[in-house]
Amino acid sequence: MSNALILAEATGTWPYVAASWALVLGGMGAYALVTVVRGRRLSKKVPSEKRRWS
């Protein structure tokens, strides 16, 4: 077992570990969503003759 796992079990810090993981993964998901929405919005502003992807 890793030292971090042993320490978390010994000190009762699992709620903090779970909250930290949720915060990090939630932040990454929110950033990805904002990036995709912004990209879609910007792609609509490009004239159709200059679009390389269609």
Second form
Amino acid sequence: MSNALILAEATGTWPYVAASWALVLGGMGAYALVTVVRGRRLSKKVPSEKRRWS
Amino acid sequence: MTTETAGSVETSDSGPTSTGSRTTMILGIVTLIALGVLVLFGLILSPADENQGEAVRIMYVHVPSATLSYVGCFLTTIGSVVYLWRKSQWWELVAYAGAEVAALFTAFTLVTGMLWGRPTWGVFWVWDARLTSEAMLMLLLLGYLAVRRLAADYEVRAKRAAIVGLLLVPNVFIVRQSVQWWRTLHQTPTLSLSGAEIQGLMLFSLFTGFIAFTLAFIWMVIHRFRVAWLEEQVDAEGLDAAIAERRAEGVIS
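Show the form predicted together with the partner chain, please, because up to now only the form predicted on its own has appeared in this conversation.
Once more the chain from above appears, this time first in line as the rest of the complex follows.
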């Protein structure tokens, strides 16, 4: 049995599970961060009366 | 106070300088708590599946991602219809925000699906009906976003994007029905109106996933809508400034 197969049997499916969760949660966090930063940058260029949520 | 810098108007008034509000802050905190509960149940407390083993834990992020991508598509199609009907900028921006967040969740669906496919089917990707139609949905969403960002007048790009937006819901219907209409490697729905194929902590974890992802989706759409609103305001200000500048040049010369 090759080393790769031994490693795959030992670790099972956890690497796939971990990668899926890390990707989704990390992706959400990154998108949220980018959106908030863009919002802050743009907010400085728009008068407060045009920011209806404020 | 307002100052002109590099062709744009910068304001330093006392109003909040972000897309956040009290409501979104509370929503964000509740979302983080829900995601924490999801991690606890999805990765630790829920049991492994008899057939799929630990790989079943991918379901708790994969299925909610797919569902929210469909919701985003519905939002975009509804926004597109209302924009074409009433020329409502508010609905057009809702459609735009929905499409971008839907594209994010569709990407999550595709990648987690591939990562789930490798240990269960032995391959990352097969060109079967569900996977292919989901990939088509991703391309449609990217097409919508590309058309929406064309260098053209707001009305032109909004109208063209809205026409693309009309295609999203029919495609979602094809994706949803693909496992019924064609023979495919992909399993039939885990949850349906007739009941659920899973029970106990596994079902609870999946519902927690739905709640946490729905909250995250709402938070993202609200913030993205506000960013899109600000982008349009900055564009309009820039255009007004450019027109005023040209007029001033005309008067001087």
